[in-house]
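Below you'll find only one chain, the form predicted alone, shown as structure tokens.
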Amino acid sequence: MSAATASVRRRRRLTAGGVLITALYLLPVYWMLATSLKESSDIFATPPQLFPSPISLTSYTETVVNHAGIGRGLLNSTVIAAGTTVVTLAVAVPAAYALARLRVRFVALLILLFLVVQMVPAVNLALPMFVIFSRADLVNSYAGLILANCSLAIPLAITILRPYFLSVPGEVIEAAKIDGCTTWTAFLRVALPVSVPGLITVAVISFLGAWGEFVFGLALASDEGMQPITVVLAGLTNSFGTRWNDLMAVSVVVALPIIVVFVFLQRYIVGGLTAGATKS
């Protein structure tokens, strides 16, 4: 057997393995979609129906469209996720540039603290935040939920963006200053355009992290009108039973933004994370 034939067979085995692993990962997603299109009587059929027949859109029309709480939850999650993304970028971008380019003492210690923050579970932060936000009248408000999400998003964003700004040659920054740029304009005209992949990565991670956040929404939004969709989704399960087709229909709608973002921006996300990780 020639080396070329062995290489082809090896590639085929790797491809088959990749397809199998992908199928295993996508099986829960397919089952969620299939369940959302079934009638209640077909969900627990024996043997299980692999394909919904007949296809029913009742769960989408009655629960997703006509349920006022679902629409409000989606709106709340959109506002919170968008606000978290904007605030995170506004704070993390100049902070990361300062840690990369300015002579700041204890930079390594600060980066270590940012990494440690990522290991703190959100549930450990929820109670102290509730006490502080109650005194500041930020409970049951968009501002409070956005600030809570930013407490985890900003350290991660700084950690990702700093290597991008370090990759910009110092000679280029100095040349821009010689041409009349201040530190701020050199940052805007030179360093920022080079770091666009990192900015997209941070924006996506911040948005999706806030979109899927549950603990802060549960602890800081007792008012049903302010609860994000993740908390509303959990409310569809109760001690009197769960309508699984309705629950899966809402889950499909909640997962759609995540799927769309990854389909269209996966090249920037993967490239942004790997590039930022290899620059020093």
Second form
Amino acid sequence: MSAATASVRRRRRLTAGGVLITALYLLPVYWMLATSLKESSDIFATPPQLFPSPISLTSYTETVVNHAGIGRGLLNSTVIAAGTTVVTLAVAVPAAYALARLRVRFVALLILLFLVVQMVPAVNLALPMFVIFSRADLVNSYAGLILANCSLAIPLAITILRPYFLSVPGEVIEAAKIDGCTTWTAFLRVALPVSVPGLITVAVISFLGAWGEFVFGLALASDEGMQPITVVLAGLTNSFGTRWNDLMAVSVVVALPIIVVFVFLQRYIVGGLTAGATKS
Amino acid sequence: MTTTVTEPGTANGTTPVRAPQRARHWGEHLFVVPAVVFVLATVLYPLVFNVDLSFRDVGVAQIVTGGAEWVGWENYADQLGRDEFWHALVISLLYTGLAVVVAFALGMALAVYFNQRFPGRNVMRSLLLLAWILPTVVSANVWRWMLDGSYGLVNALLEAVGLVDGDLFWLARPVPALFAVVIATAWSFTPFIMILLLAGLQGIPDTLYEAAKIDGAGAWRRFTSVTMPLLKPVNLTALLLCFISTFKTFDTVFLMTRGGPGEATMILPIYAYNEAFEFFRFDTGAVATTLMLVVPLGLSVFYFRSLRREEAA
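Could you please show the structure of the form predicted in complex with the partner chain, as a counterpart to the form predicted alone just displayed?
Every chain and every other molecule in the complex is listed next, the one we just looked at coming first.
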């Protein structure tokens, strides 16, 4: 009995320590939020005010809402991220399925290709893409930015998805074929429905990746009206100067979709991040 | 969030495709053709195009019109003879090396802690991933504010414990600026490493720790004699993956220092970006990016080898 209570006490201590570690580690996230809720004069208090008082929404109601560039940037990012997600799913899902379950040549080579491609720094693609897009009139266009984002999103999506399709038993697909399914209908009606968690993971990771993407937006959208919110935010760091509360408010708005998606769909994200590492 | 290979389980090229005894089903290739075409067009073609650019004299006019003159190895000679290029390479390796060491040490500590059994650990593990998944533009901005010389939280905390006296302008002085970008980068990568290592830790049977305990091994001894040796393949994979991803990093440094002060944090990706987009020298920029590619691609050979070994283990 005493051993049991000792272990309960130990676990409680561990939980308390874990809470402390997590809180300390996420201090920058809290600080972003706290600063965004402060009045201009309070951000320069020494020592720093740990809790905003009074809580002020001015940075949101005045700056974020009224700044035309921010609204435009959010719209651009939404279009780019949604477009990237749709194209990525359309291209990567059948490919991942084929590499897992169909009779395709050079499977090992293709898997390696999709992995190696992910080692390429974005700058290596942004530079030639700028020249290619300049000649094809794709600079400052949604199509160009979506294309650029997909270049790295598709290989990543295939890598994440393939294990999901590998876990669909081959017998199930064979059985569907005996029942009259073609390769195509077996994919649509049998393999896809059981792989929904994988599809959600890939959709979420593609969307979030494109939402936070910076290099392509910086290099391929010089026109302010076409810039994603990440590039807009980078520009504001100069024009806002020391208006840290306003800058943090914009940062919160940029981070918000990520945080919301993360809270509601985190098991898919964590699953996607660990899929390979946990299965052997 | 940076795009990285997060799915190490698939490098095993020997995955059984149901043995095709009869004729190949060519129709089934249609599933994979769009992806292959896409990667050829949006990754391999630009890379080859970039190599081509690196051998030409590309002026501002030729960016749009094309038809730049072929100059052979001239641009390579120019870059390799420039101190700034080598400086950027050294800074890149220094920045990457330091960030990987910090992220790995912290990631390992967190992984060991959160591998213990206690209520709430899964929620906390997930919460920590927030640092990894936050857009780098956001985290870089927050760190810029946290490290502000006069009103930053970091200086206030350091002052409170007596480590700093007066204002320390992190981003305005060469060595502190390098540490600042290392800290910000490591902060993002640490939770990712933690997750990779946790997966490895979960594969170590409890009985081994019990046995070590009975033999009188303390916590540190159990870590060095049981955990570390058994985690070796996972460690190597995580280190290589983290090194490659950090080496590619552009946003964090660009947003915090733009490579400055002076050239103190001028990493290769920013150097190459400046060549092309600041000075409109797309030819030498192409040389810098092409040479830069050697590091991640070279390391990826070891990465794939370690993945295979990890799977075999």
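Numbering follows the first chain given and starts at 1. Since we're looking at a predicted model, the values are computed, not measured. Heads up, when I say rigid core I mean the largest set of C-alphas that superpose within 1.5 Å between the two forms.
Core-superposed comparison between these two forms: the Cα of V260 travels less than 2 Å.
Taking the rigid core as fixed, one finds a CA shift for A23 smaller than 2 Å between these two forms.
Look at R10: with the core superposed, its C-alpha moves 3.7 Å between these two forms.
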